[in-house]
Structure formats: structure tokens, C-alpha cells
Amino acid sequence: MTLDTRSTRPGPTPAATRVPTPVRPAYKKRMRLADTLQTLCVTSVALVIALFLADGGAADFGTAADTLTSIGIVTGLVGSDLLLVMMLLAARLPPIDRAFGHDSAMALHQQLGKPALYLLLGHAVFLIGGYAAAENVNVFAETWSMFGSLPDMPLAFLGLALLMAVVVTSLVVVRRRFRYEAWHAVHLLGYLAVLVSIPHQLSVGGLLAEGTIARYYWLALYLGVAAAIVTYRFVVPIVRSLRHRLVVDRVERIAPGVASLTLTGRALNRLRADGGQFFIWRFWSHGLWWQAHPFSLSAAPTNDSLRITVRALGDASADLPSVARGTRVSFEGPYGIFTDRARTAPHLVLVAAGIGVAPIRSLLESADFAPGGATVLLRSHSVGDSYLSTEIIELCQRRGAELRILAGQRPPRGGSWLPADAAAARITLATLVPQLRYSDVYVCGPRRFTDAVVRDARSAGLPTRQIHYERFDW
């Protein structure tokens, strides 16, 4: 293992990090907005289902047949409530992009998914079987019927197909055989699923019967999820890109493969953009105009600028750093509480490997600690692998604070994401930050160096709050 501290190293580590200090006022508000839209999110649950009983959904319980249906109206319900909770996480909504940041609105996303196939499966196959038994039929002929005698109903089984469609193609093993756009196509037929389905669920059974409070109910929860989605995926993004006028001022290659590109436009700061955070950028030129990136930023924002260091992992980054001097660029964000906002602790640590460089640079120019309260651990193969090492190296000697570069290979065996040697020694985390209990850890990079990190933090005892990463995936 090479340590290269070339920064200037602090001294002893000051008081104010060996104690504990309260949790900021910015942290407890997040959290307590995390509560409110959790407590959001169950209470629409609990009225879907309050509308069922409401609606006289207790009493029809009495035969095989009517349970059977009253078990199917309950989990469709329950099931397309959680389709359009998903869809709010997906929305990049600001209210649950401030309380839990991009990347863990994403893996709910993806949790709620199965669970809200299950119910609405479950919903046809119930509500089959009980129409099937009141009518003494089997349910083939039941499906049937249906088909022919409810002109709705196909619409409900092609919305049905689809979202199968889309859980399926969100699968780690599936999704990976598929190119982004490819699978990004599919992931929009969740629209589409939703958009047939409705219909038949206001024109089949009597809970969402026209003049009750269930369906305006009902309707204004669809209303209000596609104008959240039409506001802040389609609308916010287009007003943004016109009114800032973003261009590509500058690309500066800095290593084969990797480039920073820098964009100016106007009043940059009106987007309160913070280090740590990303934007998904649109290059208007050829062959890139019909692809959207996610890049973090690089340097901390300013009034006129913004950048972002750009690594060749694909077809389409391959091709950005010949991007023209001039070329216009639009936006969406910026997204994620990987930032200084979302700090706990006196302390902090900055570990990065790859390009996951890239949001831990800005973070450590643009974060607020005195000398000698942070730590910058950089992973590399070899001393010269990191990147945008000289400007971090510089940013360390300026703000006072200590880098190390960890050069080497991993073990072949096992989770540790230090090298070999180290790994071997028993080095850990909590060895290399000897303030790692009163410091908030802020981890980029690739999925399995990410994840080995984080266990070696939560190994060493540090609380969930205290750990904070972005990860380089789809």
C-alpha cells in the first residue's frame, strides 16, 4: 500500500473533533420532512383502504365469492396507490430530492415495485376468481366474459402486461443485458401502464362510481401525480436550460479517457446548486443530443460556470470531450444531498476511487471545516491513477486538511476495498481516520468499492446518519 501524503499534514487533531457535538439544526429539518412525507405516504394507503370499508367493504365478506372480490378491490387499490408513490419518488420531485436525496428515492422506487406487481397480480386473480364463483363458472370463461362484455377490460390487462414488462427489465440480471436507452425506453411504458389502466377503474364496480367523494378522491391523486411529473421532469428543466443559456466555454482532457468540461451561462447561482450534487446534462450536438447524462460536479459552482470531469465508460461519454467550444447544454437538476448540507458530525471524510473523484473534489473545495478537520482517502492501482489528484492535492494544502493516497491492488479474496497489503495488516477505516467516530463519510465510486466501504464504516460502529455515498450505476 502507498500512502502519499504530499498535502500538507495538520497537526494534532483539534478539540472540537474529539468531542461530539449536537446534530446540525440542517439535519434535524431534513428529517423531520423525511417524517412528514413518510407519514404522507402511509396516510394515502390508509384512505384508499378507509374508502373501501367506507364504502360498505366490511360487510361483504359473508361467501366464499364475495371475499374473494373484496380481497381483489382492496390489494388493486393498495397496488395503485404504490404505483403512484413510486412514480413521485421518480418525479425528482424537491421536498424528497432535500429529505432523501436521489439515490435512495431510486432504490425505494425500485422496492415498491415488486410489492405493487404482487398486488395488482393479485388483484385480477382474486377478482377473477370471485366473479368466477358468484357466477358458478371457471375462470377461464370468467376472463372471457370479461373481455367481451366490459370494453375497458383489455386496456386493464395490456396496463397489467406492461408494468410486468417494466419490473422484469428493472432486474439487476436483466436490466444489465440491456443499454441504458434501451432499458430507460421500456421503464417509460410505467406511464403508459398507468394511463390504460384508469378506464376501468372508474368504469367497473361501484366504490369509484361517478358523484362520490372515492373517485374525485381518486382522480385528483392521478391528477396530482401527472402534474408533478409534467412540472418537474418536463417543464422546471426547459424554463432552466432557456433561462441560464448553459454552453460548453472549455474541455481540458486530463487523462486518456477522462475530461473536465466547463459550461458558463447566466445567474448560475440562482440554481443554489451546493459541491456534491449532479445535473443530468443534454449536449446538443451531433450524435449527443438525444442522450441524457448524469455527471456530478467537479468544481464547486459559481455565478458563471459550472464543471463537470467526464470518464469514457460508454458509446455516448466516449464522445464528450470532442464536443464543440460553444455547443448549448441543457438540464435538469441540480439533484442529491451528497453535500456539505447533509453533514452530522465535527469531522469529516472524503474517500473516492475512479471518477467518483469527481463530486468529492468539489465537495472538498466548496465544504465548511477549519484546518485539520478532514480527511481525504483516494484509491487508485497506482500513485499516478487518480484523478484530478493535483488539483485535490492543492485544495488539501490550501484548506488544511490530510490526503492520502491508497496505491495497489486488491486482495483476490474477500470485501475489503484497501489494497492488499493494507487488507493483509487489518488496516481499516477506522485505523487510517483515527477521528473516524466524530466524522461524517461521504463515499463515490464504483457499486462493490462503495458498498465494501460503507460496511467498513458501519463495522467501525458509525451511525447510519454518518455515512453518506453516491454510486456509479443504473
Given for the second form:
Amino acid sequence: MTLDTRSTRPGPTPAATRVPTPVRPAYKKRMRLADTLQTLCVTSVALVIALFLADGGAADFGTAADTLTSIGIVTGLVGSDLLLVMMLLAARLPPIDRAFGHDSAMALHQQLGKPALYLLLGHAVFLIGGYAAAENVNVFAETWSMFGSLPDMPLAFLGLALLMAVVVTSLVVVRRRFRYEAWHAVHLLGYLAVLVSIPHQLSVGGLLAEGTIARYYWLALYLGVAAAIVTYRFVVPIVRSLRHRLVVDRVERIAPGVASLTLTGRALNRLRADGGQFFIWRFWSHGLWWQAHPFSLSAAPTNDSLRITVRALGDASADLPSVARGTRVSFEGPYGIFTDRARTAPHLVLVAAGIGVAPIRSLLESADFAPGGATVLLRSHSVGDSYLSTEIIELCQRRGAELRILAGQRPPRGGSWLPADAAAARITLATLVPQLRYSDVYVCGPRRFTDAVVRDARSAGLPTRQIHYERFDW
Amino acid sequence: MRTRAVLLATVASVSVLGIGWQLGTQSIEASQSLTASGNTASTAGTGSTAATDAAAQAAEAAAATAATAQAAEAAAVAAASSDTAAAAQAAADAQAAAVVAADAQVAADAAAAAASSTAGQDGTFTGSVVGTRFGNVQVSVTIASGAITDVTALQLTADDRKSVQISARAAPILRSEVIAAQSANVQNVSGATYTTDAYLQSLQSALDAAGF
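Okay, that one was the form predicted on its own. Can I see the form predicted together with the partner chain too?
Everything in the complex follows now, all chains and molecules, and the chain you saw is the first one.
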């Protein structure tokens, strides 16, 4: 079972040209959905600029003051639109999850944070500048008079301050200093920031004045986003948790600080969960109920049970392996496209390290392949210290999947994901899996490991659609 | 993003922006004609009010004169017929008619005096000019039988196309709100904050002058 790197024949050098693989209808359907969503997103930005133009905005660039004011209006419109897009991305909308997966949606959410804040800061700066220039007063006097004489402006300034707090606490450097819960509490203020900024948009902005179509569109946009958030972040998870009545049935310690939890409930088929997906779990026991954790399924779901394998982290999840039998569990999910549904190629390659073995195991169990149609690569420090390795071995034998265990320390330099001796012998993903270019590669493990495997797959000429990975550290 | 998505998004965005641009051009043209007609209309408006008043006064006076003339004619006819009783009656009629005419003249004079002085309760009162960053605002208020019956905007924020558009929309809303509330304590018109503030300030000064 151990890979003997010396006897592995060096494979052919990977061709730079991409080999076309037969594309599955499910993939086409998913890409159509993705194209539609991306088009909607970009067009929503164009649409708010069009509202400005339709109001005759193009004529308002005559003087310096007018130009500043017009730029301020446009940045405000686009910034607000991006905020709404960000909220939708975080709202767990089923179409977004189906098309991109939760982690990609959250990655885009994160990327949009700074541009949105800069646009809204620009909105404030340009409008203060524009108004000050028109009235011929200095910017401080103008800001002061805005506070005093315009309606709803104190609230709008409050919204901007809250938004700055949300973005600053989300910067990687700053975020590391906070507990997840503290960061999340600040992050939820983002909703308040959006809420308190609405009144000034409707009362001060001439563009969204009463009786205009723009005002109705704007209100519909906000109501739609609010409805999506309430439905998919609150109503659906609560209804599902109540309906399926999940409780902890068995806790099996498989290593120090690592346990498999079997949860039982009713009519779980209706969740349409798939191997490789994750849920956000909340265990209703003393000391645990206030935290929610994302954990992947580590076994294919059945009609009455779900199983997860968890590794205790520094926080309260350290108590998870000792959670009592019968503890009630509420959940959000299932989420993610780290599943068989995302397949595009005939062969299947599963690469796992650390606790990343959990979704790989459930994926291996539920994926559709003929004997010989899958390769599993388990990466660990020494042979046999992979979690769930006995289960994986048993599954590979039963389903006819090839298993390779790659054990050993990583080389200190070079960013390889392989053991030092394998890396020195120039072993790559392509040499380990001869049919790589006809494969879908699924990778799950620590961030650096995942990045290294993805790099390896890309340099072997594998197109993006054949590389699948999920990140948990969003 | 895939090429298809980029193409779709570009086509959709460009068409949306194009439609917005076209609508904008139309609205600019419309509001330019609005600016022109708006100015004429407001002048014509004040002009027509004055004209109506003058016409009413003239008509009244004319009616009075006609009544006097008729009575005088009757008196003359009666005198010619040398019917003393009839002549006396006609003379009395003529005299009464003259008195009525005189009374009408007095009443008209009194009304004019009331209108020109600011101490009275009824009449049309002009508010102070309030400056804003978008132009000056001034309104006049008409009070009849102790109630606000009309508010006329003499000047509205009109520094640029946008301001004209905004004030043209806000003025009728403010006028009806003021007449309904019978005071200057009405709600801000959204998107026309400067106009609203100045309008109500000018209105309040007019109401103060009227002792309303």
C-alpha cells in the first residue's frame, strides 16, 4: 500500500496542450447557471449606472462641483449595489451554492468587501467635496452642515463607520487576533450598516425621489435581498432542524482529539445531501450551543443517519468528542459542490491529508465509478497515521479503487505536497496517476497542502473544471 | 468567468447603459423645455392673478356705472313725460343707484387698502426670499376667511437643470400639503430637501406677516 518512489516509473512529461474530455450534461447545466448568475451580477452594476444616466446624469459634469457630486452619486450607487451582491453571496442561496459552491461564493464575498468600502467612502468624500464647492465653503463646514440640516445624515455616517469596522476586522492580519465569535458579532453589524444607510438614500438622493421608477427598483432590490437572507439563513435551517430532529447517536473516538459522530434523524433523504458536502452544525449542550461549526460528512448519508468526523480545535469544539448521546443538533445545509455532481471526466482522483480525509471518504463511498475508475491518494507523516485509514482501505477494496498512501516529511523548500524523497525523484500528480488528464481531481486538506496539489494539477495541464477543492477557513 | 459569461455580461451591460443614456438624453431635453416653459408659466401665473383681480374690479365698476346710467336714463325719460310721480320715483332710483355705485367704489377701495396693508387677515402675502445652494426660493400665500387657500411659488431653486426638475416636482406636493395642514409644519419632500426647507421658511415669513 505504501508508495515505493524508487520503483515508480517516470511518466511521460505532461503535455502543455489541453486534452478535450467528454463534458457531462450536469456540468453544462451548472455552467449555464453560473454564467447567468455572473451576468446578473455585472448587469446589476450597469443598471444602477443606467439609472443615473436615465435621470439625465450625463449632463451633470459641467462644473467642477457638479462633476464631484455626480461621481459621488455614481460611487454611492455602485457601492450599495456591491453591498447587496455581497449579502446575497453570504445568504446561502441554493442557486449560488449549486453553481459555485459555498467557499467560492464566500471568497468572492470577501474580495468585494474592500472595493465596496472604497466606493462608499468615495461616495461620502466626493459628495462633501461637491457640495462644499457648490456652496463655496470648506469641507469641514459642509460636513457639519450635512449633519445638521440634511435628514437622516447622522444615520448614514453611522452606517459608514460600522462598515469600516466590519471591513477592518475582516482583514486577515486583524482577523487573526479575534475569536471567531467576536469577529462574527462585528460582522453582523454589516446588516445594521446597510439598514441605517437606507433612509438617506430615499430622502436626500434626488435620483431615488418619490414617484420615480428608480425608487421602486431600489426598494425591490433591498426587499428581495432581505427576503433571501431571512428565508435561507433563518427560516429554512430552522424548519429543517425541527423537521428532521437530529440527535447525537454514537460518538466514536478514532484518535486523540478526533471523533466520528453519528447523528440520527427522520426522513434525511429529503435533505438531498451528497457525499463530500458539509453542514454548519450546532450542538445543543452546555458550553457548545453558542458556537456553530462547519463539518463535512465522513460517510454517505442514509435516510436515518449522517456521520461527521471532527477534529477538536482550540475553542469549544475541544469538547465535541465528549458530547453526550442524545444531544439535539440543529444545522444549516447541506452546502458545497465537493460532490460527484461536479464531475466532468471519466476517472476520479481523490487526494486527502489530515482531517480532509472526512469528505474524501464520504465522496469515495457515494461517487459513481466502475472498479478501477478511481485513485485515492492519502498523504500523511507516517504510514497508518491517516484518520479513518482502515475505513478507507476497506472502502477501496470493496469498490475497486486504487489506494496510494504517501507517507513522509515534506521537503523544507520547493512547495511540494509530496514526501521529500518523492519530490526529489520529481514525482508529480501526473506520474502518480497516469490517467490524470481524463480525471477529476478532488483535494481536501490543510490550505498549503491543497494549494500545492492544485498547483501540481494545473501545471500538468488539467483544466480548471477538472480540479475541485473546498476551503474551510473562510 | 467563462468567455460566454463575459460576453453575455458585456452585451447586457452595454444595452442597459445604452437605454439609460437614451432615456437620459430625452429627460434632459424635456427638462430644458420645462425650464423655459416653467419660467414663463410662473410669470404668466402671477400676471394672470393680477389680471383677474383687475378685470373683476373693472367689471364691478362697469356694472355700477351701468346701473347709474340706466337709472339716470329712466329719470330723463320720466322727466320728459312730465309725470311727476314717475319722475320722482326715477330720480330716487337714480340716486339709490348712485349710492350703490359709490358704496361699491368704497368697498373696492377698502379691499385694495386691505390687500396693500399687511395688518389685515385676508389677502395675498409675500414671504421673504430664502437663499439655498441651488438658488433662491420665495413664495406668496393667499388667505381667505382665515384659511390658507393658495400658495404660489414666486421663485424656486433653479440654478441648474437638476434643480429645476426637483423643484418642479416638489412645489405642487408642498402646495397641497400646506393647504391640507393649514400651516408650514409639513413633511419634507424626499429628494428635495433644500427646496422644501426654503419653501417652508419663506411661507412661514409670509404667514407671520399675515398674522396667521
